[in-house]
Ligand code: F6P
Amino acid sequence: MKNNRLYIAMVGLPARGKSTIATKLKESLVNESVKTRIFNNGDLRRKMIRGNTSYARFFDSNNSEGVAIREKIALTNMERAQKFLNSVGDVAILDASNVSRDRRECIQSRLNDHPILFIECVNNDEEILSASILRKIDLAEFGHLTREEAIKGFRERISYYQSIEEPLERERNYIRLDSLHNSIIGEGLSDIIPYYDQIRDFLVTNTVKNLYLIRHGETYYNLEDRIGGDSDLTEKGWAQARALANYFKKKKIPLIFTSQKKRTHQTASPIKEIHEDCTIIPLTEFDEINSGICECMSYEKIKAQMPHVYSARKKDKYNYVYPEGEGYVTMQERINRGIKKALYLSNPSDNIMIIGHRAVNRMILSHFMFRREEDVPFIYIPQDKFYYISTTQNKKHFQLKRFK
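Let me have that sequence as a structure, single chain, the form predicted in complex with the named molecule.
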């Protein structure tokens, strides 16, 4: 028997990013010629069961009919996964919530021919969860409900899972992953796990398929070298926005993430005119660095009127925090959150566009591309070019491209 075969069982409450991670992990393994297949319980349920199984009570552990159907689906997928590994497959990923220890014990006792690695996705960030739920309710099975009903139902479904949830700790092999920060928060290994380095490294890597990172066009404040504020685009800025739209006219851009500031929204608007089905999503996470007491001032004026601020920032630009405002260092958390939201709201294969600001785009770039902290505040972010970013575990592609 080949001994490099592996079961992976995803674990976690609904809408925690399990399927996205499973899909990307599969891609990464397939790239390395590891034959991988995903066995998703939700997909199988939608295929096997004719009637409506999307209502919350279906997932109540006291609803014996629902439990029986879900058990049957889980067992069918386990059998299929086993067949796959015992024929051509190398890695079988069971994509389901698997939150109860009973379910996991069942998996361990039935799939005892190859090692099993449990991967739990943990993320209790309320905003990311809401973003993730919005994507879930796009599924056809919620089509007969209003948006509010679907959200309410989905949250109720989550609470049923919460009532039986037990975190990983006793299983033979497991990784607990903070799926918001791509960091491992718990790990236990009793067996030799094939492909372990590949899998573990994948879990802590930031990946994105096609990200177009754009800075807003020229504004009136830019002309005066003033910072912050909420200025409009100049004529030149509008021309840049139109050129941008023209450049992207043949690309499918389902979502554009902007900040809450007018200049980013205005830059996005000509694209929306060309692609009517594109949705613009303003995120506060992508608002420009808050320069506190220096908001709306020019660098010249700051130097003259607040020399202590000017020189302190010059000395350590990354760590300097504007009084009553932010610094690069304190922006990191919200920028990561914005990136996660954007990724959760997009499908893994979508083109993603972010229209941000100078400091924001520096932080987004450095999320995907290593830069020493002291170099981040100097990354070149022009207004007539954009960064194309595509990073997988093994390939990083960054390109600064002109659109005008």
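What I would like now is the form predicted alone, since the data block earlier showed the form predicted in complex with the named molecule; can you produce it?
The following holds one chain only.
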């Protein structure tokens, strides 16, 4: 028996990030010359069965016909994974729900020639689940359904899996992962698992392949040096938005994450117009810093009318919190959550775009690159350039590019 071969079996309810984790994990291992292949039950189902299997009852454990088909698919992928490892492969990833203990015992009994590591993805955030479902129903198998029918059917599918779900705890080797926050919430290890340190480190590391971080175009408030508010773009701002769209016209941009503010939506809209399958997802986490009692005021007006506020903030810009508002220091939690949402909802191969605000983008940059806290409020965030970010376990790349 080759002692450096490994099966990884993904576990978790639908729309919990299993396939995203599996794909990114494969990329990480392949980059280290570890021959890795994914065996996805859903992909195999769509290839093997010409008929419609998107209807929820297909996944009902009391539907004997559906159970038999799904069992055949699972066994086929197990056989293919075993053949891969016993020929040229190092790691075989079984990407399926595998939420029942019976299914996991079947995997362990049939694949007993190499160690098995189960990785369970857990996420009960309803907002993220709803957004994930919207991404799932973009698949062709839901094309014959209305959006409402597809959502209802997918939630019924989840409920069928929930009825047989049993969390990992008895398996010899397992990791339970909060797939939104990249944190380990449980693990057990009884065997020597090849590549374990690399796998575990990957699971708790934020990785992003291609992230384009952009500030909204010029607004009327920018001209008046006023902060906050919900101002529209100026004519120059619209020109910047069109120039941005032209720059990215040959790059596939499936998702654009914005704040809830008009200026970020307006900056994103020309890009969406030229990309057929582009979706704008507004996140409150990317809203600009709330300046409280100073909202919509100019800095000169704050200095004249509230000199105590102006001077206190100038002394410690990062830690200062506007009365009835926020500061950089209090934004960190929501900004981090927004980044995790964006990465969770994106496919590993996607170009990801975030169109935010000056303070927000400073905080996003500081999430990926080292900056002393006192320097974060002074990171350069222009309106005619964007930051390109690519980070993995082994490499970090940041570049400021002009799009005009």
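Superpose the two forms; the largest set of C-alphas matching within 1.5 Å is the rigid core. Numbering follows the first chain given and starts at 1. In this text, all values refer to a predicted model and were calculated from it rather than measured experimentally.
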If we fit on the core, is the Cα of A241 displaced 2 Å or more between these two forms?
-> yes
Core-aligned C-alpha movement of K252 between these two forms, 2 Å or more | yes
